[in-house]
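Here you get one chain, nothing else, as structure tokens; it is the form predicted on its own.
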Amino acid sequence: MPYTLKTLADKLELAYSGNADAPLDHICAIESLDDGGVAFINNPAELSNLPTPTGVFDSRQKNISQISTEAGGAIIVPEATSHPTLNLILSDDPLQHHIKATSLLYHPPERSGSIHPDASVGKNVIIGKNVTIDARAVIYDNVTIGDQTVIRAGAVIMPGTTIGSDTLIYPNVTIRENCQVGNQVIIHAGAVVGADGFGFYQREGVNLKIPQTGIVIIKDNVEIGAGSTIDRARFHQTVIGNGCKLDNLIHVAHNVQIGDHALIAAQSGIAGSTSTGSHLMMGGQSGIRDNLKIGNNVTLFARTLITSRTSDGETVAGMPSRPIKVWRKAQALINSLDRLVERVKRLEKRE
């Protein structure tokens, strides 16, 4: 559906200023605002004292030094903002309304609501209403798929697995046997759910496999990035809590329990049998050792390794991890080592 400034603002139930008939057809960032684009700004000061015609946006400083006043797009801005020439949509939460505008203007691949004839569907499969299963997807026996769920091309869902409603499984995802995936889950291309955990023991110098007989449970509103791997438990369950968001290339080992609403950035990993509280935040390439208990609201800076249990609310950095204030002090000392070495050398020469 094509939108104008007026019709989009009306759809969002917001006021606007500018050219009511300006056509809007795509979402963009403020630094690339163009004809038909819709961007957003959270701080009204960013629109103050704008010179005319073209310009440059310094995203690092969060400051617009110039912006084209001739662009036909629109900016979603805080309610108190005004500008004589720009098309503005006035919002009490510009980010949230920009996201709502995205859902109106961005059109993802269509859902057929049917099973493609080239899909392979096994026996005793229960399929809900308006389910889309694309070509060359493989659904094994005894799988259950909830209403409105989409299984994209090449995905493999193995026996006994349950997938909830309104879930999106992208191409070439593999979900192993007996796993449970909740409602409104997104699993991106190439992810593997329920692979064997890394379980081995040695006898006479030979590595022998420990069978991994447990499952993975992914609760509601979870998103799992491309190429991520979530291992099945040895006996019981590996669990990803409600609302967790995992970036690309994440590894969650067997028996791990991640609490609700975690945010985990790319190339991070959690070793086996560790449990975390809610609202865990892990920066890129960070990790948590095995068999630990991590508190609620714990934050890891990028490339941090936690090697011992943490209490609620800790923010840590470094390898091994330290409280953030201690780590920053240590980093400052490291940066002073050259001067300290020269000072020691001068003192030694005086002796």
The other form holds:
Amino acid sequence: MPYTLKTLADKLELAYSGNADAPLDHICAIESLDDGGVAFINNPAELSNLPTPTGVFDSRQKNISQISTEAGGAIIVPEATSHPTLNLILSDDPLQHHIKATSLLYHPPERSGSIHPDASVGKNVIIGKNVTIDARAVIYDNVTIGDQTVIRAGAVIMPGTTIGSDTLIYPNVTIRENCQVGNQVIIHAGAVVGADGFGFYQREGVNLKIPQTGIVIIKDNVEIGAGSTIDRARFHQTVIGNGCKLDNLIHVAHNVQIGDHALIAAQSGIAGSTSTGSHLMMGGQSGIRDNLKIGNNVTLFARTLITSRTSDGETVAGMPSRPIKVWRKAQALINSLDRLVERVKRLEKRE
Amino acid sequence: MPYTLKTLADKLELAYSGNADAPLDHICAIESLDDGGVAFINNPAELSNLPTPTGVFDSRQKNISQISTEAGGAIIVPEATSHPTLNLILSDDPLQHHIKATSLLYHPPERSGSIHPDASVGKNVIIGKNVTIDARAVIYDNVTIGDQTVIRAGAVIMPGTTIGSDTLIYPNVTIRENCQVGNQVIIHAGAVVGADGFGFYQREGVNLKIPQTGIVIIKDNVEIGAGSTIDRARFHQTVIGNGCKLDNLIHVAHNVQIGDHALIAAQSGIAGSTSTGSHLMMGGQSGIRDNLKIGNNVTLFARTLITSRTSDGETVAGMPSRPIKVWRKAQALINSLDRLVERVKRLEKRE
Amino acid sequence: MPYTLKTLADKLELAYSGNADAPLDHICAIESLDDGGVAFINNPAELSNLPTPTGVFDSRQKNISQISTEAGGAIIVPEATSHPTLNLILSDDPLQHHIKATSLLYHPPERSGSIHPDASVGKNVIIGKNVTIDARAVIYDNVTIGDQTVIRAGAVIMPGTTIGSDTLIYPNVTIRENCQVGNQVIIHAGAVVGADGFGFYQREGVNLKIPQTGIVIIKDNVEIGAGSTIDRARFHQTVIGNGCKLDNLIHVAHNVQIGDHALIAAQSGIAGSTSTGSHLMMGGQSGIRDNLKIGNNVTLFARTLITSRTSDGETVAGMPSRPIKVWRKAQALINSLDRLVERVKRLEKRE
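Let's compare: the form predicted on its own is above, so bring in the form predicted in complex with another copy of the chain.
Every component of the complex follows; first up is the chain already shown.
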């Protein structure tokens, strides 16, 4: 069902200006606005300061000056914005309204709402309403899957695991036995939930395995990136709190407890038994040592390694981690070390 | 088959004190000891210095002071320990006896000992006794699998590969052609063994592929973490020595040779053609450059990058790596650089 | 079809010296040259300066002095080389001719050129000539696959994706919807192409998802390592340029554009919306921050993190990245900091 400027604005319950009948059929970025596209800006100044088109986008792309209200797509803009030639939709939160427009104009892959005949489903599996299980997915015995949940091809859910409702498990994900995955969770392709924690003890120079008998609990609204690994606890639980978002290739060790609403960028890791408060933010390729307590609202600069207890609200950088200001000052001092050496040399010469 | 304090202690061939008839049906950590649980401590002092329960465990958890011998689980303790109200099992090695108790009380997912009808098995495949091959596993032609080995759902074993006995291959693992995996090996979900090494040469600014014709040999008692990648050799073999334990998301490049009994924490990597002695220990997110010889008993602090030959017994840190003491001193000097600058300023002022 | 020194040299259109009838049936490294083996050297000096055999190779290995022209394999050597007892093939480019010999003597796993009955293929799938699709691979609807392309077991191709000709997709790879993969591309086991980019916005302390509606374009002759993840764009495209070679466990974020002919070593990452020129070289465990423009021919030392715009031809190291000379000098100054402190102490004492 295609939209026009008027019907889309109406659906979003927003005012608009321009050609009410302009057809709108896809979303796009402002720097590549084209016929039928719906873009957005957060700041009116972005309209006059658009990046030069780079040619990497498709051939329908036009310079913004070429776009008229006749057929030129539309821009969701802050309410104060006006423009003589562009179709505008006026919003108090353009980003959020653009995301609503996306849900109307963008169509992700279909969910069949049924179990593909090539799926393999074990015994005593409880499956909710409208569940999609694609070809070659494997559901072992005693698994529970909530309503509207989607299990894509090649995903494997081992015995005794429970998955909530409206959850999306991408291809080739593995979820090991007895884990608990919440509602509205997204687990991206190739991720592994519930592998054994890294636990060994030595006797006479030989590493012997410590059984990892706990589970992983992934709470609601969590997103786990492609190829990330969340290990099961030695005892009890590894916990990923509500609303946590983990990027790709992240490692979460056994018995870690991540508080709600963390944002963890790619290739970061948290070592065993560390617990964090809420709203942790980890830059890319960062890490936290084992057995630490980390406060609320702690932020790690990219490539930081936290090696000691860190309090509420701290922003840290470096390895070992220091408050960001201390780290920045140390970097500046290192960069001017050659001059310090010169100054000492001069002092040594005078007498 | 449930145990009591007496029957468990008898099975472990250990003495006990407390209520001989206390039922025991699961293992747990000391800080969450509950009815029926079996915990352990390595040091008698841990009994009087227990962490405060955090509430993250299940509702059966009690404060240790509430636990009586009547029904309060049991603790495997060092032989000298005594306690007025707790059920104790007296051991010369509590950790090891707790692990034995685990094998009695904890039940990992079933091994069917048979080939699932939804598995895909090629030609000339030699399969030992009591082998488990789960749904959607794919065994290509000319593969050999030893007795009691388990291949979980979605694992793929390519042609000509040999897997030993009592080995456990988790879901969605890939093992490429002609590799050799030993006995009692565990390979966790999503790991990749035998992908092409990263070998290219340039002609006129274009990268051309160098075929990677060797294999990977994984010796006995090795454990490979989830999502880890062990590349095949350019020629001959990449070797993971006996008893090596690799955590998640580890990269081992082509022609690497890791000596026996290494412990390598998550997200670490070893570059091409490097060989190591035995008992290598790598902290998380650490690395070793290519073409190096590393001695026995070398230890890397987390986030270390070894860039030069390292001798037996060295413990190193930093990038580039230095002996740990040198690195610690350099960190302290960097942290006091601002004071050094002040001292030079004062010297410049006096005359 | 086995070769002799004469027939192999003829096939390579090269001259030879030694026993024309020596049988040749496999390739090998010079340090493990054995009967029937074909090795190479780039420099005549390598013949007199061979590494001592290490015993890690198979028992057919001989010391080079034991090898005679009678049955001792052959070495592809630079044209000026001569040797009294070895079989030689004379080449103006020994590496390249050895690779040609590899294509004659080394046999990778068979390509059936057909669709395995255990594969799962959706509707409206367009499949070229001689395409191989192995057991348990899943091709969703509306996928296009070019001639001679190979899809190995357990690989999953989601709807609307196009894959070119002569491309090789290894087991358990996932390629998400609507992506475009070129010709002669190799994607190693467990890699994920087109997972959602890491995009969220906060409202009242809660992370909300920004839909990732773009795609990934992988151009021709690209190789993607095992377990690597290439995220789809928020809008439009993430692009991996022609001839780029990515090692294992690499992360490429949404909207990144990598120029042609990059070489990126294992466990490196590039953050969102960064674009690079051609011939980028990234050492292992390195990274580039988001939203940067990186020039042509930029080289990152291992473990470097680029945090600012970097111009054509720069070689950088450290975190934050600096020109390699600056970084090396800073490292040297840090290593001699204790002596600087001593010098300042002496200055303070004299008066």
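From a predicted model like this one, the values you see are computed outputs, not experimental measurements. Definition used throughout: the rigid core is the maximal C-alpha set that superposes within 1.5 Å between two forms. Residue numbers count along the first chain shown, from 1.
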{"query": "Post core alignment: E13 C-alpha displaced by 2 Å or more between the two forms", "finding": "no"}
{"query": "Rigid-core-fitted C-alpha displacement of R339 between the two forms (angstrom)", "finding": "2.8"}
